[in-house]
Amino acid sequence: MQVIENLKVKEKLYIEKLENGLTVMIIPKSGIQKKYIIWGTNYGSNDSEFVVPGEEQVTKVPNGVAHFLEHKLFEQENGTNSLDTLTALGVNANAYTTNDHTAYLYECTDNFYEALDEFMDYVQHPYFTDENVEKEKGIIGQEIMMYDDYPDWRVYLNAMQAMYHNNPIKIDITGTIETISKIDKEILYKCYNTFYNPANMALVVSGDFKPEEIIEEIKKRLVDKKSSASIKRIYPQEPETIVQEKIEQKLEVSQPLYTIGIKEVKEANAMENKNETVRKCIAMEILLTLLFGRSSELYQELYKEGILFGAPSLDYEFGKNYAHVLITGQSQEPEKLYERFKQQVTKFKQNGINENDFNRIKKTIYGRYVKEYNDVQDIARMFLSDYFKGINSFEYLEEIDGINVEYLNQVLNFVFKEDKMVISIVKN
């Protein structure tokens, strides 16, 4: 078992790759009552075209299979639902699907090992029939229709569709009514057997555990499954251009919603190694806070003018084959806000970044990173998500010291290009 210690937050990560290929990570939190476990597979909604290890031909499946699989895994052959079983034990269980990974989790203070029996059983024993797959199509169909009318989701997805021509990130994680109608049990089993191989998965535990003991408990509950070779994933070619600068949809909302998106050009990912990825993430977080955070000049001006009513969410998202900035909030005049944002970016490029502002925000961001280690949920989810991106979460704490104004200016000029910007608006 490898031990990685970070002295800045006085935390240790115990990491072991088991014989079957499963990576287990343990972050002990002595004296903490809450226990949290999350088991993920490096398989998300973007992975609809791939080559199964050992095969030569390409497999292409309908959009929405990863999410469909997540729903179906809870259903057991004996007629029970594992989510109900876990809830009856007093644990808070859930699952989610993203563009890049699928995860199953629970948190509790008591009955951890009783819950672990059920948890590790259902993730490893899929049960799909023609009947239960057809039944699930109706349930997921209702979810799809609900999200079609959900303004917060539409403003995000429309921004993706304005930025990306071909990349599957522009497609709803749940798929569409049409695509899920093509899913059958054979497709589900094929995707499960391909992507739910231990070598493509990681399990993270955080709480008051002794690493050697919890590792043995996990090993005892693993089914005998051999590690597979890596999966070849196929993604469509994506032009560097955006599709359209502005996209608008009418839905019932109390205030207009907006998402400003900035598509990152391809060369960015090509030039990066792991450390550079972490450095750029930190730089983006600092930059976005300087440009449009609550203490920024732009935010203060727009708030006083009544154009802005609250601080927008500021995100930098990236994966195997995409990267973009997202700024989301509410405004009575989203078009005017968008123009002012572009002007502020130009101003920053012309004048450079103020050293004092930079140092202040950098300290704030560092404080956020440290605070994440207070909660077992934040720790476990962070380590899982970062692991699938090839990152150890401790690296953010190590790399932030090396970020300076010169590097920030470089990232600003490289990423924040006006011809890569879009705005999505949802209003009445």
The other form holds:
Amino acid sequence: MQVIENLKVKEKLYIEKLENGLTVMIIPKSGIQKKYIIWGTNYGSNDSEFVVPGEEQVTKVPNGVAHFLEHKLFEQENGTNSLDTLTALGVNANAYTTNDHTAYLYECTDNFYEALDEFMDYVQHPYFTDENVEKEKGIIGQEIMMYDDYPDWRVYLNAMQAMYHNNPIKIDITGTIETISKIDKEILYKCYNTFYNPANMALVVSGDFKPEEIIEEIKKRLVDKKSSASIKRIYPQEPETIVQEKIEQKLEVSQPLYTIGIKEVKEANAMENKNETVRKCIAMEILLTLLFGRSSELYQELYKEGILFGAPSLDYEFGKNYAHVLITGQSQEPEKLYERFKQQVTKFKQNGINENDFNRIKKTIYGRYVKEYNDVQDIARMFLSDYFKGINSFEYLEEIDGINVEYLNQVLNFVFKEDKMVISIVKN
Amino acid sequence: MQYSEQELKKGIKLHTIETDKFKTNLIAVFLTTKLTREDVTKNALISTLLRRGSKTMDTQEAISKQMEEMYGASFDCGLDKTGDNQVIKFYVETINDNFLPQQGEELLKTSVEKILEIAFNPYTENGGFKQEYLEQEKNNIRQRIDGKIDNKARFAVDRCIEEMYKDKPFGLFKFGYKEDLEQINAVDLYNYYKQLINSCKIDIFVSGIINGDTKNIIEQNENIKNLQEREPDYVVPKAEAKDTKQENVVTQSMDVTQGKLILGLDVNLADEEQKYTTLIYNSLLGGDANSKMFQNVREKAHLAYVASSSYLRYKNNIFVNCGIEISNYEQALELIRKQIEDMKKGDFTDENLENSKQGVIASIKTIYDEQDTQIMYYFGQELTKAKVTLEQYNEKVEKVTKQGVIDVANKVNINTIYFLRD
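One more: the block was the form predicted on its own; return the form predicted together with the partner chain.
Every chain and every other molecule in the complex is listed next, the one we just looked at coming first.
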């Protein structure tokens, strides 16, 4: 087992790649009652076209299969549902699907190993029948309809539609009622067998554990499976351009919701290598806070003018084949806000970044990273999702020291391009 | 973890939670006052005005920059409805001095001073709040009031509560009412604020790696010294008798795809101790994935994705919550009624009961690991004047019996059925 220590947050990561290809990461937290385990596969809503290892032809499945699988995996052949079994053990179990991974998890204070039996059993033993697949369509249908009424989900998804032509990041994680209607048990088994191979998965544990002990407990519960070759995933070609600058939807809301999106051109740029990804992400967090955080000139001015009343959420999201900025909030005049934002970007580019402001916000971002290490859930989730992006979460704490104003200016000019900006609005 | 409390002055308490489990220190200041129709909007306005500027940090920008300098201290103000009280809350979370890149910065001391200044020494002009800030915050509150409709699930529950508590304090909306805003002026509001901070219940919480100075710093703080002793003016939540009359059925139309069905239940408890049983009752009815609601409404009938219930212990109400297809209203309602009836008949196993207890106990244990939940737990204890340690709490849950749950089930009545549809 490899041990990586971070002296800033005084935590250690134990990491090992098992013989069957599974990566296990352990972040011990002594004296904490809560134990958290999360098991993820590098398979999300983006992956609907791929070549199964050993096959030649391309497999294409309807949108929403990864999420459908997440729902169905809890079902056991003996008629029980693992979510019920885990709940009965007093553990808090759940699962979720993102665009690049699916994860199963539970948190508990007691009965960790009893729960581990069930947990590792159900993730490794799918049981799909025509009947139980049909049944799930009703429940997922209600979930889809629930999201249709969430203005914040709509404004996000529409921003994606405005930025991306073909990239599957634009599709709804759940699929639609139409696409899920085409899902059957054969499709589910095929996707399960392809993507739930240990070589495509990672397991993270955080809590009061002895690393040598917990890893043995995990190994004991693994079924015998051979590590498969890597899966070829096919993503459509994405043009550099945006689809449309403005997109609007009507929904009953008190005040318009907006998302400003900035699409980053991923291909053929000189800035990309692994370390660079982390550095760029840190730089983006600092930049966005400088531009539109609570102490920013733009936020203060717009607040005084009554254009907004809350700091927007500022996100930089990225994956293997996409990266974008999302600025989301509520405003009476989102279009005006958008224009002002663009002007502010231009101003920043002209004047460069102020050194004092930069140093202050860098401290802020450092503090934000440290706070991530308070809770076993935050820790485990962070290590898992970063892992699927090829990142060890400690790198953020290491790389932040080296970020300087010159680099920030460089990133500013590279990412914040006016012809890559969109605005999505949801209003009455 | 070590909890201790100390009365700084009559009506003002300092609570310290010493723990080295976290990378952060969390400081909270709560101002608790009676919820009344007359003052609800004023209190809401004060909660947002105070974060606009204080004596030495006269703009929001100055406050933000100060927090950013402190390694991104998170500063937040909130407003809660807790039983028949309104609680104005201030939080500052900073990273602990042990995790700073360089030593010698006293973040804990600075954050205590800053939060007390924001809460008790606001920026004023001409004997009142700054006019410009007041006008902007009135707009802010107006929009929050209008914003009620944005989260349909939350809106439906709030509307159900409003129906159940017509003309009673608990039926009030915590952000107040638009029609009040016009008459509020900067000087009167400031005078009201001064009266509020000298009559409300004040609780200060400090959680984290605390050194001996912390109590001293707070006791010696000028803003604390300037506060008067008081007989705090708030309502101690108690088990109150319910007089459930006929079921009140309310249907409201809005632009929604999915219908939100809420059942507001009265739990007519004889005494406070039955609250622990009610917790288990709720867990069995709709509290988790093994509950009747989840199993029968979601998993067997496939009527909903969300099918749950939650227990509002300060008011002894349970809210059953479902997102359903609008045409399934009758069917869903009938099925929910059946779950409530089945609970009365004791239609659950000893195993169900045991599992629910373990689930509740497990969630209580996690309180040790969450700084903010820990503070809310001790604040709840403080408010209800029932000092129960986490260990005692778990023992009480452990003692809940099947018969006890059936007794509670038979004290449950449907007060209001609320349906939000298209």
